[in-house]
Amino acid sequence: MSPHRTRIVQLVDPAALAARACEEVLRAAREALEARGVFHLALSGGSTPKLLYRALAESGMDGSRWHVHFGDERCVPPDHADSNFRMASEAWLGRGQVPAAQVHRIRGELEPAQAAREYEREIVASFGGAEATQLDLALLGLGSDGHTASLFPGSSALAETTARVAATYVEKLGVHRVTLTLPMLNESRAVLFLVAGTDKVNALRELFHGDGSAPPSPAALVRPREGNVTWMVDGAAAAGLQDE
């Protein structure tokens, strides 16, 4: 990753950090409103996430203009626990502040193959049907595989070159999923990476202090071409962040 073109922000715990995502993607929102008449954002699934969305939806924020999509999704119905649409649903989206025909989810419902294919032609028309289609923010998580979305070490997804969307099968869960690909990530104008908990401690130090004797992880390969990436880091994660 390019220095000039990665910032790190540490803050103290996962309240703190919803709060600080919070006001960014809010900014993200101001700027892209003013430039082009729309925001585009992308939801990641996970527990520091769903601080942010709840953040939000206390914000009183205007989202008449946006268009939420997600970065991944579970191949399960969209009332089941482990739903990422239905954890965003609960803590922010379901409360109608973006309306309901500019949410976008995955259909984990559906044939993983099937799902992918729908929500990128989903994605597509969301921009009106023009070829570009580049969301204004991403929001991402890491794992402490360093996993990032559903893109994990050594899937398939990782080599997509072309498609927005891909399904994946992850062996060491047994599950489906269907991702947002690498192509699609790094046409984003920003993203945001949320990382809370000393789990992500080792994943963040291979990140950025690892030797490069091992490939690079999925979200090292998170690189926007013209966007910028701020990782939002909280103090138990930080210590990845340490040269030892």
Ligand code: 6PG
Contents of the next structure:
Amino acid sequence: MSPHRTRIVQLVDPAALAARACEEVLRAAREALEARGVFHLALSGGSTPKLLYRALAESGMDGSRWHVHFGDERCVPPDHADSNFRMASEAWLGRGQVPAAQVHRIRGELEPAQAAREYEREIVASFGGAEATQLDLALLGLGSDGHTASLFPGSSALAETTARVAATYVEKLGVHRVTLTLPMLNESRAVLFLVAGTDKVNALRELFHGDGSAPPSPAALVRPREGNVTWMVDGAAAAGLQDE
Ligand code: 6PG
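We have the form predicted on its own; now please give the form predicted together with 6-phosphogluconic acid.
Below: every chain and molecule of the assembly, starting with the one above.
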């Protein structure tokens, strides 16, 4: 863990975490809009960020110059109960504060490799076709096994060194996913991990206090070259920040 670029913020509970994360997203957006006139944000899936997305929906944010991407998606249609797009739409994006053309959905209904190729093309197009596709902020979660986005321990996608997006088969879950890769995530200007719940204690402890005997978890490999990594951790997960 690169301490000089890592910040840890402990919040009492998921509601406080969502409120603080919302402030962080809005601050990052203000900075990006002032500097470049556009804000590129990648959303995390799973359940933890739902309260954050609701907070953003209620924040009165003006998303007219935002581009919203997804860090990963399950290979299901957009109306499926497991869809990250559906979760984010119900909590926030369905309100239309971000123009639909600037919400970049991973098309989970397609064959995974095709979905990954199309999504990579859409990311490049959203940056005006530029070679540099630097997210201003990537929101990420942490799995109890140390995965992040859909980069799971032992996944071949972890070895990707050039593509921004990869299709991956998650053996332990028996499902296909599409995920941003480490090259894309590590290009980000900033990364914000949102971690809540006692089921994340061991993964956090391994991240911050592991003895190096196990391979680094996928989340530990997210080390943006120029960017800062902020961990927002709720009280239930925070025990993992202490060494045993
Ligand atoms: C997903 C996420 C995944 C998630 C972690 C934590 O698509 O599920 O991208 O990486 O962030 O599994 O999930 P919870 O927030 O539900 O604990």
